[in-house]
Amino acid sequence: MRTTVGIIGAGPAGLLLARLLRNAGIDAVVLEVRDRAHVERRQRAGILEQGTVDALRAAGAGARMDREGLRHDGIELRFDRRRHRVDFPALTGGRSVTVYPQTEICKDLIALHLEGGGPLLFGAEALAVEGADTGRPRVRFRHEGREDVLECAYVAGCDGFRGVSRGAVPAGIGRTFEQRYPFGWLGILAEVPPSHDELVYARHDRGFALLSMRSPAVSRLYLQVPEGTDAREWSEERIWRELERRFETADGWTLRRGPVTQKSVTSVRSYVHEPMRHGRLFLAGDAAHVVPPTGAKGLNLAVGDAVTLARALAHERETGSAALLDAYSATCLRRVWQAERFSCDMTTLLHRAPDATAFEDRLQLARLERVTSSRAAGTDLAEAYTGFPLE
C-alpha cells in the first residue's frame, strides 16, 4: 500500500489532518488500532477555543457544531464559599469557547472522510515505523489477522502518548520534559441537566471540583481524589455529597443529581517531546505533549498540529519549498509551552496538594483574589483560556 501521508490515529488530530489534506489535494491513509465505535464513543475533552472553532469550520467540518455546540462567554471561579465570574468577550475583544464533545468532533470528521472515499482503516494495529530518516518511510501494521507494509512520503503520528510513534524516534535524539502531580480526577457522566449554564472550577480545602457539561441534558463533573484511587471506592452517594460540599456557596447555589452512567479516574501529568519531529515522521497531539486537564488545552493543541502540518505540507506541495516542515516543530512548540504553562498555572492554582501547609494554602488564596479583582489578572487568564493563536 502507498500514499503521500500515512497517519497513525484516528483521533481529533489524525483525523482533521486528513481533511486537510483531502482539501488540499493531498493523498493520506489513516490507520486507527480501534473499531469505529470504540472511537465514536470514547470520552474526552469538550472545550473549543476559538481558534478551534474557527480550524472547524473552515475544513468544512463545522456544521453539526455550530447547531449543537454550548457557546460561553465565561467561566466561574468559587473559592472561600464565593463566586466570581470571569467574562470572556469583555476581557479579550469578544472571544469565547464552545463546548463540543470530542466524541462529536470524530462522529463529524469520519463521517466526511468516508464519504469523501478516503482511506481509513479501522482495526489497523500500527507495528513500527520504519526509515523515518530516509526519502521513504514504511509503517508496518497488522489489519484483519495479516501484516502489512504502508510505504509513504511522510508520516503523521497521531496516535497517542502510548502509541508506537513517539517510540519511533530514537533516543538521544530528543529530549523529553515531565512533571507528574500527587493527584487525579475522578470524573463522571450524570444524565442530568447541568446545574450551571458555564463551567465552575471551585477551590476547595478538601480539593478541586469541576462542573462541566456534554450538552443541555447531560452533565460532566470532577473531583481530585488522591493519586491511584480506585473509581469502584466512591459509591454515587459518596460522589454527590463530595461535589456538594466543595461547590457549596454562600448564596445558597444547589446541585442537581442524576443518574452516574460512566466513571473514571484519570492521573494528571504534563508532558512535552522535543523535537517534535524525526526526519520525516512528524509527531502530533498526545504523542508529543500532554497537559493537565484544568486548562482544557489537550484537544486544541492537537488541531493546532494538525493545522500547522497540513498547512506546512501544502506548502511543499505548492511551492517545492520544505521550509514551513524544517519549522513545524519551533511553531507548534510555542503555542505548547504556553498552554503547558497555562495549564500547571490553573491546577496549582485550583488543587490542593497533599502535604499543603497553612501558608501555601493562603498563598492560593491570594492568588485566586488577584485574578478576580486585576483586569489585568483575569485578562490573562481569559487570553489563554480562549486560546492562543494558530500561527
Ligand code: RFL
Contents of the next structure:
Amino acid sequence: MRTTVGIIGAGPAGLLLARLLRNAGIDAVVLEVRDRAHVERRQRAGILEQGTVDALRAAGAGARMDREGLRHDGIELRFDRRRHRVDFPALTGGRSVTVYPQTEICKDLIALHLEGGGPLLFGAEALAVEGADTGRPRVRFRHEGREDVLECAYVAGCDGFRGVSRGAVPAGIGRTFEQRYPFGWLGILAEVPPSHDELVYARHDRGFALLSMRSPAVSRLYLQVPEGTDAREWSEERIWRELERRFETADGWTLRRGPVTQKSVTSVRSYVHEPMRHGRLFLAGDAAHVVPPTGAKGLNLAVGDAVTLARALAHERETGSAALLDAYSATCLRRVWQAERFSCDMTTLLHRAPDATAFEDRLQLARLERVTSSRAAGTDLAEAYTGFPLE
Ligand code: RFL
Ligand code: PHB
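Can you now output the form predicted together with the ligand? The one shown was the form predicted on its own.
Then the entire complex follows, led off by the chain already shown.
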C-alpha cells in the first residue's frame, strides 16, 4: 500500500489532518486500531476555543457544530462556598468558547472522510514506523489478521499518548519533559440537564470538582480522586454525595441528580516530547504532548497541530519549499508550552494536594481571591482559557 501521508490514529488530530489534506489535494491513508463505534463513543473533551471552531469551519466540518454547539461566555469559580463568575467577553474584548463534544467532532470528521471515499482503516494497528529519517518512511501495520506495509512520503503520528510513533524517535534525539500529579479525575456522564448553564470549577478542602455538560439534557461531572483510584470503588450514591459536598454554596445552590451512564478515571499529567519531528515523521496531538484537563486545552492543541502540519505540507506541495515543515515543531511547541503553563496553573489553583500544608491552602485561596477580584488577573485567565488565534 502506498500514499503521500500515512496518518496513524483517527482521533481529532488525525481526522482533521486527513480532512485538511484532502481539501488541499494531498492523498492520505488513516490507520486506526479501534473500531468506529469505539472512536465515536470515547468520552473526552468538550470545550472548543474560537481558533478551533474557526479551523473546523474552514475545513468544511462545522455545519453541525454551528447548529448544536453551545456558546459559553464565562465560567464559574467556586471556593469557600461562594460563587464567582469570570466573564470572558467583558475581559477579553468579546471572546468566548463553544461547548461541542469531541465525540461529535470525530463523528462529523469520520462521516466526511468516508463520504469522500476514505481511505480510513478501522481495526488497523500500526506496529512501527520505520525509516523515518530516510526519504522513504514506512508504517508496518496489522489489519484483519494480516501484516502489511504503508509506504509514504511523510508519516503523521497522531496516535495519542500511548501510540507507537513517538517510539520511532531515537532516544538520543528526543527529549521529554514530564510532571505527574498525585491525583486523577473520576468522570461521569449523567442523563440529567446540567445544574448550571456554564461550567463550574470548584475548589474544596475535599478536592476539586467540575460541572460540565454534553448537551442541554446531559451532564458531565468530574471529581478529583487519589491517583490509582478504581472507578468501581465509587457507587452512584457515593459520587453524588461527594459532588454535592464539593459544590455546596452558602446561597443554597442545588445539584440535579440523574442516572449515571458512564464512569471512568483519567490520569492527570503534563508531558512534552521535543522535537515534534524526526526526519519525515511528524508527531501531532497527544502523541507529542499531554496537558492536565483542568485548562481544557488538549483537543485544542491537537487541532492546532493538525492545522499547522497541513499548511506546511500544502506549502511544500505548492512551492517545493520545506520551510514550514522545518518550522513545524518550533511553531507548535510555542503554543504547547503556553497551554502547559496555563493547564498547570489551573490545576494547582483548584486541586488539593494530599499533603497540602495549611500555608499552601491559604495561598491557594489568596490566588483565587486575586483572580476573581482583580481585572488584570481575571483577564489573564480569560485570555488563556478562550485561547489565542492560531499562528
Ligand atoms: P487521541 O484522541 O488519543 O487519538 C489517538 C488515536 O490513535 C489511535 N491509536 C492507534 N491507531 C493505530 N495504531 C496504533 N498503534 C494506535 N495507537 C493509538 C487511538 O485509538 C486513537 O483513536 O489523540 P489526539 O487526536 O491527539 O487528540 C487529543 C485529544 O483527544 C485530547 O487531548 C483531549 O481529549 C484532552 N481533553 C480535553 N481537551 C480539550 O481541549 N478540552 C477539554 O475539555 C478536554 N477534556 C480531555 C478532557 C481528555 C480527557 N481524557 C479522557 C484524557 C477530558 C478528559 C477526561
Ligand atoms: C469536559 O466537558 O469534559 C471538560 C470541560 C472542561 C475541562 C475539562 C473537561 O476543563
